[in-house]
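Listed next as structure tokens is one chain, alone, in the form predicted on its own.
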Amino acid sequence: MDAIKVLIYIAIFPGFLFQSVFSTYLEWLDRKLYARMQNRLGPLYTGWNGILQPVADILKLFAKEDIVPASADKFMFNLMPVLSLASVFAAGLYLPIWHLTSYNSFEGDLIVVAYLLAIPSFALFLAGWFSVSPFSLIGATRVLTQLFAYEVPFFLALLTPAVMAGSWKIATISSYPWTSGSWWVIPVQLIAFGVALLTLQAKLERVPFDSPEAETEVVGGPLTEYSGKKLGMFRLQKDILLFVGSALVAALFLGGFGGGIILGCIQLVLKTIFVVILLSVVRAACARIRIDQIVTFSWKYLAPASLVQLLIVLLIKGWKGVA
């Protein structure tokens, strides 16, 4: 029984079919929130309103030719796809939403999700690298330099309702505002979710934060090489990190997915529709910035506006300890 629990877990819920599923899902609803904002109809013919454009665009891209450049790295060019799309969907069968096991749920499991979402960006890194293209050596290059700009504040980020939890466990974090009746936690963190929610859009790599892959500069930037399974791949990867990234900000900031199974299902899908629905709206909002002031703007404003974050909640904590 626990063979079978562990097969579905990994294989449906929440493992590969569901987010494959569920992450497609939004990015359709994210090209039509985002085509709303700028006055256009987006994704509108294939299924209903459009919503299986995602799933075809994917599809297609596997059907497609697999080339890769004689003068790359074969070998490392064909694993990065595979090692980019298996980090983000085991970072996904940590969220805490049913069959939590010593396995992947333990006391510092928070550590080894944001280890596992780094490694996306040093994959496309590598990528471009070893696609030996001017575009792709320079979006390589955008890709690690942006990485070493958001990755230190989206950290202190999540370490803020950590800390407030006194755990470094995702499913005690999550479930503190349930467990403790303290939902006035929620409000209290609003920085620290503000930054969560910027850095993840420069995890993303999507608008302001879309420099390394900006296509009136350098093509595709790092995926420029690359085409039909591959490409999807990648595609894939980016669809199912927008789900996990915006699921462990809902998670951390906004009172977790508890009461049961069913329950919690519902509130990791409106909770994820949330933080995408924000997402979609910073992108519409901004214009993109250049590397360099994704830099300056992440280690001047979104690195001391986490450690303010946190100095609060340590306050907060210590005032507590004192009553």
Given for the second form:
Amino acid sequence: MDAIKVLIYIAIFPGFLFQSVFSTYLEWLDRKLYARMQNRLGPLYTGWNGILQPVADILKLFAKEDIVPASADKFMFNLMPVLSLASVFAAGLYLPIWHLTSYNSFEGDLIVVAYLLAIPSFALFLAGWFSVSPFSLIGATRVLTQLFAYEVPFFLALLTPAVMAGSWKIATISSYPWTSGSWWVIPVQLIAFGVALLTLQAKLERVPFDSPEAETEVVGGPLTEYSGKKLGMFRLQKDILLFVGSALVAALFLGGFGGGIILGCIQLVLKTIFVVILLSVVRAACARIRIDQIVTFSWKYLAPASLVQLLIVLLIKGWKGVA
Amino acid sequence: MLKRLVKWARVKSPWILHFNSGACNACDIEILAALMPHYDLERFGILLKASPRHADVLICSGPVTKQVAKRLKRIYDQMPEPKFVVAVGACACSGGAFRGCYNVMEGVDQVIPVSAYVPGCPVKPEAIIDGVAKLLGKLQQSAA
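Next up, the form predicted in complex with the partner chain. The previous block was the form predicted on its own.
Then the entire complex follows, led off by the chain already shown.
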């Protein structure tokens, strides 16, 4: 019985099926909002208001010819899309979107999720590196440079709620306001929430942090040589990363998804959508910044901001005498 | 069933690549105008892609000059199947004003197979959209 339950968890609800379907919905929402903010209509004729547009894109890519360039390293070139897709799926399984906990949560799973969410960036770097084309090489080095810029502020931002709740377990952190009744932690952690949003945007390589795949400079960045189903896998991976990242931020900073299965699911959907809306606003409001500006911005402003937030949290904890 | 699904996906999500095969830039400006918010081709799922590996439809403007012919062929070969070519402008269709010049190939179809021709000098954005829509309609009717 337990085996079947775990299989359902992995294959259907928090796992493969739910993540794929919900993340394509999130991509549609993002594209639609982006279009509306640019005074356009966005996808319109694929399903209801174009809601099936991401599905059509991915299906089409999976049905296309799959080219491996002659100069590319075949093994690594084929491995990277699968690796990045698998790692974001696995990260999604640790989200506490069932009750207040996920079925496989353990002390320290926040670190595991942070690690799993770093793999797609490395996979993207290696994908660009091993497809051996000038554009993809430049894109790949930019991916890595950007990784050094946003990863530390991202981890520092994730550290704040962990220190607040006194645990490395996502389930404990997200249920902290519910169990202790202290909802004031959400406004207190506003700085870390902002830093987490911006670094998540950089992790997703969206405007203003999209210099690794800037079309006007480096064609398609690391994905220049990818076509067919491998490109489709990368696209699906980006959608799921959008979902997992937003859900993680919502779980840590917006009070998690407590209150039983139905209320929990509704909260999951609404809070994730809220985070995606914020990300879309950032995307529509900004222009691309250069790679050196990304590094400067991250280390000059984002990292100190998250340190200040950490200091505030530590002071509050010391003042309340719960540390 | 699967074939119909794939055909639906193909018709609903054509990604285009814009290639200037020696045009005077007028058609290119019109192509960009068609992609601007006023016409908003993303309504039909059309996205402008930068890499030929990502694209389904190659939009060519200009009478292929002898120098660019080799590059055009290479770009075409880099695109994954199934792929389509739309010749935009009188020059791309037949050479246009440059017909008879010593340095042009007189049309895109001299180098690569073309699926749709959109005449005009320069073409109107509406004409480009109409041409692409007709191409998609033909694709829809064809047996998958």
